[in-house]
Each structure stands twice: as C-alpha cells, then as structure tokens.
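The chain below stands alone, shown as structure tokens; this is the form predicted alone.
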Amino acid sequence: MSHSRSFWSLLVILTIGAIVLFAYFGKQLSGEPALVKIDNFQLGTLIEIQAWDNSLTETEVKAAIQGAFGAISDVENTMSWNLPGSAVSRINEAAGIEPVEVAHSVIAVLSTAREVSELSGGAFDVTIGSVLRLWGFSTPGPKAPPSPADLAEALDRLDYTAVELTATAPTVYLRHVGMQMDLGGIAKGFAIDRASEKLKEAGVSNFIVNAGGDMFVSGNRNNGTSWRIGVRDPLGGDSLLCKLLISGCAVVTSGNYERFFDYNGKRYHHIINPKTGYPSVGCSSVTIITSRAEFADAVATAVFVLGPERGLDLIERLEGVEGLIVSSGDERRLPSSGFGQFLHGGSLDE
C-alpha cells in the first residue's frame, strides 16, 4: 500500500509540474511578450506605465519607462508653482518687474495655454494662481471659502493677455505686479505628452502613461486586443460611466470629485471659473479625446468652467477633438458627435 500512494503521489507532483511547465513554456514559444508595469508618485499624483514591444527586450523595455518618468521629472521641477526655482516659481515673483529666462518647453506650453483661452474665451487662464491659492486645494488642513473682498482683490490680477511671451530669448514677462500664474490645468498633460515621446524615442510602440486617470494610449495590448480605457462614474463609488476603445490619442477627465472640501454642508471643488473665482457649476465630469494629452487637459478644464451646452459647443468647433460631458445636478451625458467611435458598439449604453 505505501509503495502504491508513494506512486500515485509522484504521478500527481509529476503531472502538475507538468503543467505549470507547459504554461510558461507555451507562453513563451507563443511569441507573447511580457507587459511590463511601474508606477511612481509624480504631479501630486500616483503615475503608471504600462509597456511591452516584440523588438525590445524586457530590460529595454523597463529602461525606456525608466526615461519616461525622468521626463516627467523634469516637467515638474519646471512647472510646479511651489517649487523654489522652479521657472514658473520664478516667473510668479518677477511679475510686474522683469522678464523671465525660461525652457522653450515652457513657451510651448503657455502659447497652447493662450491658443485654449481664446477659443475659450477666457474659461481657461493660467493667470487664476492668486485666486487657487485663496482657496487652498493644495495646502494640507481645515479649508474655509475666502471672503468676497480678497477674491475681488485676486480676480483683479486674472489677465491671460498680459503674460507676454518672446520665443527668441525665449522669456515670460506677467505685465502686472501680483499676478500669479498656475499651470496645474495644462502641466499634467504636456508632461504625458513629454513621457510618451521618451516611450516612442526608445522604440516602445506599445504603452499606455496614466497620470491619475488622464493618459496617452498607444498600440495595443500585448495579447493584440486593443487598450480599455474605463471612465470613473463622477457619481462616485469605482462604476464605470464607459469603456474607450482608443490608441494613438490621450485621454483626459476633469471632475468635481478629485479635490474638494465640504465647508457649512457645502461642497467646493477645485475647478474654479475665472470670471467669478468660485468653483463652476453645471458640469460633474468632462472628459476629452484628442491627439495631445496638453491641448485635452486644458479643453477638459474649459469645458467644464463653460457648462454643459457652451462646453459641447467648444468640443463641436474644435477639429479632431471629441468629449463626453456630464451634467451636475440632473447628471445628463452629453456626448459629441463623434464621441461614439470610442465606445463599444459606438452607445454608451453598450
């Protein structure tokens, strides 16, 4: 009796290591190549990488998003508004006084942050960082609405037109004394933009950069079915509002659910209407489609300052732009006209 369940033992060790065997092996000789994933806290924001290409090997693979997140580095050690020597830091405290030396990536920036407050009309301004601050989204600790005077005092600073910008030296000069500029609405999506392109230098074909939600898709997975890209329910909770079908383009969602604080049974968020210096009402979530992660970041948040119907006009005007846009209130989805190709069976209620 030992001998024969001494027997039947090893068979049953044998045949299960046979299988794990023919598992890894099969993998392998089926040519599917490993997806390699890291993520970092970048932005104020947890960021992740996905990646794989057949011409590279894992390591090469691993070293290319190595690069990428050292692309986002360097975005934000220029961009951030509350790093000390940074070059927005250093445009902020020469305002009214002289102009500031700064990367062509920063004047490649703030001229797409001027081209989406014109066809915006203003429904975007990076000059709102007198008003952000008043309201205190990025600053730890109990939060309270600021009164209506130093918001009249702030709102008196918001001039997009006034950020004077030379190409040539290249500088940035903001016209007026106290002026304070906050890239936050745009900065998050160039640095996408600048981690994909790192991606694509290394020869990565196949990726996706997920800052928080908003990323660049490109390829396919690496089982050859196509990315899916899912949309937080601004609801709340982890439902989805749809799956995307996307690649080759970025993904960008602004909602009234990511900062926010509740102050006398009030909610605020952090997406503020530089008309008025309150958070905007009418929209719970936008989210935008385009070629660029930075032009979509910046539309997401002109959108949603604009409204439900001003912000589908906007999407409608801009060429190779498509969006979704969730109402407040009756939480009506408003798709545009193209916005369909995205989804699976081209409905959202698919």
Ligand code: FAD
The other form holds:
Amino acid sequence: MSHSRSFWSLLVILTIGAIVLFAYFGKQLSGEPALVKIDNFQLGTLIEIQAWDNSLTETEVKAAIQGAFGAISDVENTMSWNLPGSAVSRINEAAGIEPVEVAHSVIAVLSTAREVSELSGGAFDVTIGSVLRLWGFSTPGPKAPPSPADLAEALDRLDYTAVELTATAPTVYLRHVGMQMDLGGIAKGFAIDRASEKLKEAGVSNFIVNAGGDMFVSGNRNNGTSWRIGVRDPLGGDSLLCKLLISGCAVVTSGNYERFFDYNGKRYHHIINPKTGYPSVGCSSVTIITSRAEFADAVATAVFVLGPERGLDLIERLEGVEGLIVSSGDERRLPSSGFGQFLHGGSLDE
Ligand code: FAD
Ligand code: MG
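Could you please show the structure of the form predicted in complex with the named molecule, as a counterpart to the form predicted alone just displayed?
Now the complete complex, all chains and molecules, led by this one.
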C-alpha cells in the first residue's frame, strides 16, 4: 500500500517537473528569444519597456531595462516642477532673482524647447507654468476655470524669450519675478530618449519604451516581424485610429483626452494656448513620428495648439517629421504627405 502510494506521488512530482521544464526550455527550443516586459510608474504615468536581444541573456536584458528606468528617474528628479530641489523647482524659485546652475541635460531640453517655440511662433512655451498652476490639472480635488483677472496676470509672466540659457556655465535664468517653467510638454519625450540610449548602450537592439502611449521603437519583435503600434482614437474607448509599423523612431501623441475636467457641462483639457490662457481648440489629437521623442513631444504639443491647418503646415515644413492630426468637432483625419509609409496596410481605414 505504502509502496504504491510513493510510486504515484513520485509520478505526480515527475510529471509536474516535466511540465515546468518543458515550459521553460520549450520557448528556447522553438528558437524564439524571450521577450522581457517590465512596467514601472514614473512621470505620473505607467511606463512599459519590452525588450529582447539574441546576444544577451534574459538576466542581462532585465538589468538593461532597470538601467533605462534609472535614466527616467534621473530625468524626473531633475525636471519635475513639483519635486522640491529639482532643477526646474530651483529655476522657478530664483525667477527674477538670479541664474541657477543646472545639469547639461536641462540646457539640452530647453534648447529644443526654444527651437520648437520659434518654429511654432510661441504656440509651444515652457513658461506656461504660471497659467497651468491656476488650472490645477495635476492637483487633486474639485476644479473650476480660473478668473479672467488671475489669467491675465499669469499671462503677463508668460514669455519663452525671457528664458536665458548659458550653455558654458551651465545656467538657466527666468528673467521676470513670478515666471514658472513647466516641462510637461517635452520632458517625457526626453526621458524616453534617455531610456532608449541606455538600452542601446547595454547592447539591446530590439525594444519599445512606452510612456503612457508616447514611445520610442527600435528593431523588431522577437518573432522577426516589425513592431505594430496602435494609435488611440481620441473619441475614446479601446478603438484605434490606426496601426503603425515602425522601427528606429519615436511616436508621440498629444490628446485632449489625457488630462481634463468638466465644469458646468464644458470640458477643459491641459494643452493651453499661450495667447489666451485657455485650453487650445481645434484638435482632438496630434500624433508625430520622428527620430527623437523629445522633439516629437514638443512638436505634438505645438501642432495641437496651432490647430489643424497651421499645425499641418508646420509638420510639412519639418524634414524627417510626419504626423496625423484629428480635428475636434468634425473629427477629420489629416495625415501629413509622408504619413502613409508608416501605416499598417497602407491606408487609414485598415
Ligand atoms: P503633451 O501634449 O505632451 O503635453 C501637455 C503638457 O504640456 C501639459 O500637461 C503641460 O504640462 C504642458 N503644456 C500645456 N500647454 C503647453 C504649451 N502651450 N506649451 C508647452 N507646454 C505646454 N504627473 C503627475 O500626475 N504627477 C507627477 O508627479 C508628474 N511628474 C512629472 C514629471 C515630469 C518630469 C514629467 C515630464 C511629467 C510628469 N507628470 C506628472 C505628467 C505631466 O504632469 C503631464 O501630464 C504630462 O507630461 C503630459 O504629457 P502628455 O503626453 O499627456 O501631453
Ligand atoms: Mg508634448
């Protein structure tokens, strides 16, 4: 009796062991390298990194991903406007008083920001902070539109040309008291680029760094086919606007559905027109594809503020930049002339 019981126990243990070993080694025998996926909550959003590489072990890929998350933390600690002691907090505290010493990365981001401000005639402006604080999109609790008087006062302190960069020191100075810098429209893209560089430095050539829908895509999927990226439909739900086949570039979307509140039956979102101080009208979403996520991030926000016609004009003027705008109200889809090359199936209806 006891002999036959031990025989059956042994058989059960061996069977479970065989299943576990088959699951573990089966993947490797099939020739498909393991895709490693890790999520982390940073920059106020969920960041997902998936990566694989034939020349690295799974442990090495995991370590590379952790290094990439470390690079994103560095960006957050430097460029967050609500972390005391961050470079941006120090710059804001010293507005109108004195220049502040910063890391070279801050100068790099602010130089790109300045370029996009000039390209867009001020539609993109990192000194939007004083206006954004009045709207309070990132703070908990009930919200209401600010008073016209408060808005007018905050708008007085909005001026990207009053951001002084001294690359040699390196220092940043906001020339007027009360000016407030906010890098929410560009630093996420910069963080995606830094994470991508970290992965490449560690020898990983196939990956997606996805920060809440904004991403950099490199190489291929582990089955050898191209990565497929879904662009969310601004009208909501889980439906997609289109599917993209891309590699070696960034895809970034600015949408009026990301952060908003409703007040007296009207929706107010977080992409602000620096000319009026109110949420920008005209676009529901703007998707930009180009080689750097930092530039894509700022251009997407700028195009959103410019509106469909002037926004499309800006995209067409920029070399190596393609985009898709969805206008608000009539929800027209306006692709740039070269956007079709990235579409899965070649057309927007696929
Ligand atoms: P985008 O369209 O790319 O940018 C919109 C954002 O840009 C706005 O939210 C505003 O910040 C800014 N903006 C608005 N109008 C303009 C304009 N005309 N010109 C220039 N910029 C404009 N979220 C949290 O909830 N908690 C956090 O602690 C937090 N920390 C963050 C730290 C960092 C370093 C970064 C980059 C983001 C952080 N966020 C945080 C998220 C942040 O508040 C924004 O919501 C997010 O960056 C918006 O990204 P988006 O892609 O949705 O929109
Ligand atoms: Mg942006």
